[in-house]
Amino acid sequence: MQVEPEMLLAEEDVRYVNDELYEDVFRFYRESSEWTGPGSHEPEPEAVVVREARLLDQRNYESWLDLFLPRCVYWVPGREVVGDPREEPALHFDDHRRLVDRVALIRTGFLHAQTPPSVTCRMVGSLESGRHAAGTCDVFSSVLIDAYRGGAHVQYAGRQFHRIAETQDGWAIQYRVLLLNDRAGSQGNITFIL
């Protein structure tokens, strides 16, 4: 895959994964995990979460990347009790640059753990959302990912939290935190994007 110039961050933006970012995404997770929500339905931000699932199932990774802000985090904690991401192992903790790298690796055709590629079907449900005055909206949902590869089905279930930010071009993902139900157990081949 040829990386387009707009996919690259300016050199000064590359090192934004710092203590402030870790504290902010961990604070977002703590607030999100305790949120009970008003049960409101706000279709635009929720539609981003549903669109994300569809694009991943279609393996349309370039369009999926376009859903994210340049300063974003995709976090899949790896412990039962989720702790500070600076101190705890994670299945994934990716900034935008790492997401671009993951897509580029998949597109090379040399990712042997994905030859042939997994066929996935995501079911997103129980969506709730709450807007903030600062132009962001938190969307909470359940997700079931069925992955088929090499004659075998594997399922991943969990809860996911998205912080969606309003931009001039619409809504974009700032943070995505995916809590797999069995995150502390062996996950097997998760070389596709969850």
The other form holds:
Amino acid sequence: MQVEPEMLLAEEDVRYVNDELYEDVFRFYRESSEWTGPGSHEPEPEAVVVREARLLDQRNYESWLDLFLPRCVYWVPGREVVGDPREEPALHFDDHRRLVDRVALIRTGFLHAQTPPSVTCRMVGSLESGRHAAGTCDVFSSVLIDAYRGGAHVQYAGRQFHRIAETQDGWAIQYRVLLLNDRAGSQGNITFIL
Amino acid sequence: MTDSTTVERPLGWHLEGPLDYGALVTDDFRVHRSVFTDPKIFEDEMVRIFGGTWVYLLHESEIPEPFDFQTRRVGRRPVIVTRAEDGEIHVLLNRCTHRGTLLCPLETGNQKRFQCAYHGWTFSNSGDLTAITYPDGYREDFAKEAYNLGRAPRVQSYRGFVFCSFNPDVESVEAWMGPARTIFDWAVDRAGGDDHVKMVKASTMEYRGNWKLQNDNNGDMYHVPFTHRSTLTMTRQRHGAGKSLDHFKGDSSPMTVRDLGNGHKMIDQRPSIDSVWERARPIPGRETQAEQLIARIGEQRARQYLEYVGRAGINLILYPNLYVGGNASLLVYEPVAVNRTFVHSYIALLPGAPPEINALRMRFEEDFINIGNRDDNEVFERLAAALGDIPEMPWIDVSRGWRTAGETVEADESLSGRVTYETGIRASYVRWRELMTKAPAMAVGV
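If the one shown is the form predicted alone, what is the structure of the form predicted together with the partner chain?
Following is the full complex, with the preceding chain placed first.
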């Protein structure tokens, strides 16, 4: 676009980038990066899915675990055509104990594969939902995960199915199934939680 | 012996002629960095190692029926492993003989014929060219039979495990295994024998590093307290002492590493593993499945079956590409490029075992892959990130334990070392040097 001479000459306020502004912007960044809720504009329980993505990106794994029911399953199949998980291994088929194991593994500080950590950004979209039964709701979505580490970006994309259950304290994840597009292909460093 | 401190390849050596591979592994067990980083050496490995000796392909249970097939790579060569109508197994080069197109793009299936997508040349599942599109276009003396699919000249199934070689003069699989055969047989017998497993693909790990790093690492216990510190720490914190790798106590343990000849090696963890099941880290369903099994078949029989959940205490590595963990669990190394490797893991369903045992076996297969192996892969990538970039420091060292009192010759002529020794790793580099310094007369059958 051609810049008109009068734009270059226009009076602008150039005197506001002062210490007060630096402090305010930096405070805004800190509060935003650590922000934990109350939640998105999506109605519950769809908001749980969006919240989960944010907590994982923040690597706030303890709060992420709090989203799950004590009797939960986190399943990432590893086959193009998914069969009975009792007869085929998955990339992950985790109960609550195994989810805590994986968070504890990261928190030891000795997980070389997350030293330094993967920096991730998730986009959750195409949210649809249907009531399943009394007190539960199934939420279907697409997710795109960009993970940056060691000079390289890796992308993961897939569909995810969440069964969200109503509890005394609100909605919680009972089942999460993540169906990666490349689930049957080779997987590199997936030690951050997908 | 070449003066190993001065061997750095001259610029443009690959234009001048073949490299002296004998000088890249020294007699005092240093290995030149180019062995892990040089694309030209990788190319030669794909011919001399992944063509010159036996390479593991698949288990027969993966192609049980006539016309079943699986596609694999032998080094970088794409192959189709088929079972013909008469039950015979063929290892066919997955390349149309007309213009060189990849003939079959699928991983697995059941087909009587393979038809090229380009001009329709059609081959039987035993590799014969059965149809040429518009054959009138070829001269009268055109020898159709010379255009059958290429094939590995040597294919042998040993106890259900299918190996192939592109070296027609290669010894038998039994002779190639040598003393490793006793261990291999022990592992097959323990997991129910030749016909009583259904091998299933688990997952594929990928790392940015050379294939030999995983091969070396599977014969290495020295790294455990450091590489796997996260695993050891988490497991003790969450599940107490005595689980998973907690039986490793340095060289004070009765475990050994062994050089089994022909590059084969093993870590024998069995002396320190009283119960595979009791030492397994808790996996999903551990308590419920075990209780259900005990209730149904009784404590004693259930206990016997539960010992099939977890690997059986051996790391047996058949050089170059097969790791046997016992209890019918395998890793297969697939070199992709000099700095890129796939590690395929397989676990067998044991059709003779109760369903609870197979369900637990599937969950156990996911355990170390997700808890432990990723730290190994990270170390391989860190190695690749430094080794290739410092020409002034060309050597790495694998001499730990060499010429010490801790190495002894066993009755079967294998060499045994203390468990942190690099005895087994040395076996692989001696074999590497042997295979790389002689170019076998390679052949492709048709």
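Residue numbers count along the first chain shown, from 1. Fair warning: this is a prediction, and the values are worked out from it, not measured in the lab. Think of the rigid core as the biggest set of C-alphas that the two forms share within 1.5 Å after superposition.
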Post core alignment: Val177 C-alpha displaced by 2 Å or more between these two forms: no
With the core lined up, does the C-alpha of Tyr156 move 2 Å or more between these two forms? no
